[in-house]
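We begin with a single chain expressed as structure tokens, specifically the form predicted on its own.
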Amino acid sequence: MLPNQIPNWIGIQEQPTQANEWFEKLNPANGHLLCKVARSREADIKQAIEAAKKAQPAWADTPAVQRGMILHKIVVGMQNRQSEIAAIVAAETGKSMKEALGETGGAIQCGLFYASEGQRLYGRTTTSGTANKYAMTIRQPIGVAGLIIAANTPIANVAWKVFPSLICGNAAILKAAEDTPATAWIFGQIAKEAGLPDGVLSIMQGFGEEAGAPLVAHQDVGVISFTGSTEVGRIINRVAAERFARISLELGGKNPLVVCDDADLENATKWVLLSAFSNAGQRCASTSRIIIFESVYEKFRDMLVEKTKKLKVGITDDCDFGAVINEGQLLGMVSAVEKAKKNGATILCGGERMTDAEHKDGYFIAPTLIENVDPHDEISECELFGPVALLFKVKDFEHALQMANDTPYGLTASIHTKSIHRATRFYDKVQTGVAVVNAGTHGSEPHMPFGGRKLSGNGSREPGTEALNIYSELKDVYINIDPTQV
């Protein structure tokens, strides 16, 4: 299924790096290596960037329709192909079949989405204040995009960046993350397969500051759209700002669940279950901070803990959640946690690497639970990206309101009531980019924009028809006429 080495993809070449040097990928459900992986540095980048350069001229004059029937034949390849893309998604990520097969589901519609775009990749025809004078907007490409993935969902991390950026006539580079290079590189196997000029799309493996840095500071990659850690994307902020690149920066979360005294307390448990822990935690979108109104939070708490201790973990198709990326990840939660029990917080279950025999060789953390934590203790503030959730008590709503706010982040919230008062409120008040009533914070759509405010982001969203705006450059036409002329 995989290659015992995955190379980069230079346009439709496979290609090692230049040094021919590789790292080792290890399956997170038991340890084992999985493949070697280029590991791509500055020379490697600049060589796609110039393949790039020399392609992406041809790849905007061809007309939007037909680079979006391009596009359309490489969800045909994905969607003929799901089965091996899901098998490879779950091998590196150590989540269940199950579980890869629908993330790649998701993939699929995100590019149909964008493909379609090429038939509405609107401007603006308006008036003018001046006789005889007509205005309009364009769309034009901005030239190389560069996109810096996470590996958290890595096919749909894939279809979110490449598919609006092609669209839109820019050709791309893609940093694949270092935890699932397999997945970029069947997509680039598939895009060759579909026709997609050579240099139009290149895809790179290696690390951040050896791979994706050179290509964030490069002067010719006019765009660059990361996902990732609020940490990372304040470096690549600094220094692709510098150079007045565009920039698109989705970024972490610390995202609230709001339980009021009147919501279906059946229909929250399920609803939070799913947003703290399934893909292991492993979104930025996860609930990991649970408000609770006093009234309810005993009962809300214990039926809640009942639940989560009956999760089954690991990476068949009737688990609830599989591994977490990599041992590094995994010794941060489990420290993260160690540290605020020291503090006085209370662990109500998991917390621990699971050392039993299915587990020990793999990097699995048993589904967490943590009450009695200061709101702004260290665990309440850092993102730790795995299947741990804290719990909060309070009074009312407007106490519940205000401790969703506040908080360094503001990506996705969720509140569980029967007031439609109580939800408009919320919904208008919270200060996050996406707002839930009786769901989970997670589960955004192809078609719909995604992103956060303070340190979730930079304001700018994707996917959506408002990712064109980062892709896409708008120019204002004036046409003047003589009317004497006609």
Ligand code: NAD
Second form
Amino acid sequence: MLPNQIPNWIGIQEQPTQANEWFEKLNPANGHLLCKVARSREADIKQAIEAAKKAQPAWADTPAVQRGMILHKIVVGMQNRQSEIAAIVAAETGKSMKEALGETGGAIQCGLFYASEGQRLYGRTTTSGTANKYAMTIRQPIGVAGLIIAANTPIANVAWKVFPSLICGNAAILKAAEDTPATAWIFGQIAKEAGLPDGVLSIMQGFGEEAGAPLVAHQDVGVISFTGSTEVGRIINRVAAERFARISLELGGKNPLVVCDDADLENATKWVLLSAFSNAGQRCASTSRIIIFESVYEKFRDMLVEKTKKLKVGITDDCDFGAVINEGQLLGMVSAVEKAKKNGATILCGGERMTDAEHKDGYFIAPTLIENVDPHDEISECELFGPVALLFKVKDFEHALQMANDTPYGLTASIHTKSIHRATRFYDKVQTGVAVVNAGTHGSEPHMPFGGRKLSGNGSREPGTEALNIYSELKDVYINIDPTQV
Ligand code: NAD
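For comparison with the form predicted on its own, kindly provide the form predicted in complex with this ligand.
Starting with the chain above, the whole complex follows.
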């Protein structure tokens, strides 16, 4: 099912790179070679851009309703092959099949939403200040869209960008994450089977600087949508802004979850476990700062530590979470925890690579809770993107709110309280793109806008209908009539 070599899709043609270079993709669950992957360079990206430019005018001329029908066929293909997609996601991320199936279901839902948007690519009709003049806006494609994604939820990340960019009439070039090449590859196969015209979607494999950077720099790529780290987002922002491309940046987080003294502590514990550790903490929306009122601090901490120690780590469906994506990521996290420890942090549980027989060959880290850190320590401010969360003690609500906002990031936040007053003030004042009451920190549903403030993004919002504003141009149209000619 998973081929030994993952080529590029340039349009509907599978192709090796021009230099026939390949890199190795390892299985995060056991460190074994999973497949070899096309290592694209600038020349390959240019080829995909040429194919996109050639195909895009006819795709733009295809009525949006018909574009939606083709996208719907892709969705049906995903539904028919859901287990196959999920098996690939599971194999290349080191997560369980159950988790991968859930993620694939989310991607299908996203596809369904955008396929139907073909019937609703609304502009606006309005009044004019001049007699016999009529004003409206129409939505038009930008041209070629460059899509660059992270590896954490690979099929969801593909769907999140490909469907809205295509429904708007653009041709798209997706630069797959180097850690999850096969998920993007099978999506290309499904798109081909669904009858997506040649050149409308290319799926390029390779490393960021070699295959992503030329896409970002190319004058003919009118919109860049990027999901990944703030560090890389900053580079992309600079390069694409220089040539005035549209840019959407979906970046990192250091998300707070506040536990008030009136919270249902059982419910709060359940949501912290899910938010901090599901997908091995590799979610931009993961809870990594748990902010607890001092009057319930010890009680809540002890409940949380007890339940965290019982979490099962591995790739079978009874596990709570699996591996992290690569060894570098794992080692970086372990060393950040070591450094915090040297600076006086208390490791309540975890903090180490799992070295028992079942886990030693893979990239598994035990679920980690840490206390006694300063809110401005390095570990409190940097996103680790793994199953590591910090506990902080606060006096009262205002202290909790101040600490929730005292971070370079602003993606998601959650509060646990029975008070409508606290809940309302929190969602009003917390400086994030998503606020949640009495549940976890999480991303948005496919029909809702997601995005972050501060270093978590540049103010763009995807998905939802808001994503249509990323991938289309609005044009004002004025029609003047002469009533004497009627
Ligand atoms: P990363 O920034 O290292 O890589 C993301 C993608 O960018 C990869 O495809 C990579 O090849 C490419 N890339 C790297 N350097 C590039 C360059 N110079 N030019 C063009 N492309 C380049 O991120 P990662 O470690 O793979 O993913 C984790 C990060 O993604 C975390 O910070 C996480 O919070 C973030 N993320 C954000 C969201 C969101 O919606 N806000 C969702 C998922 C993940």
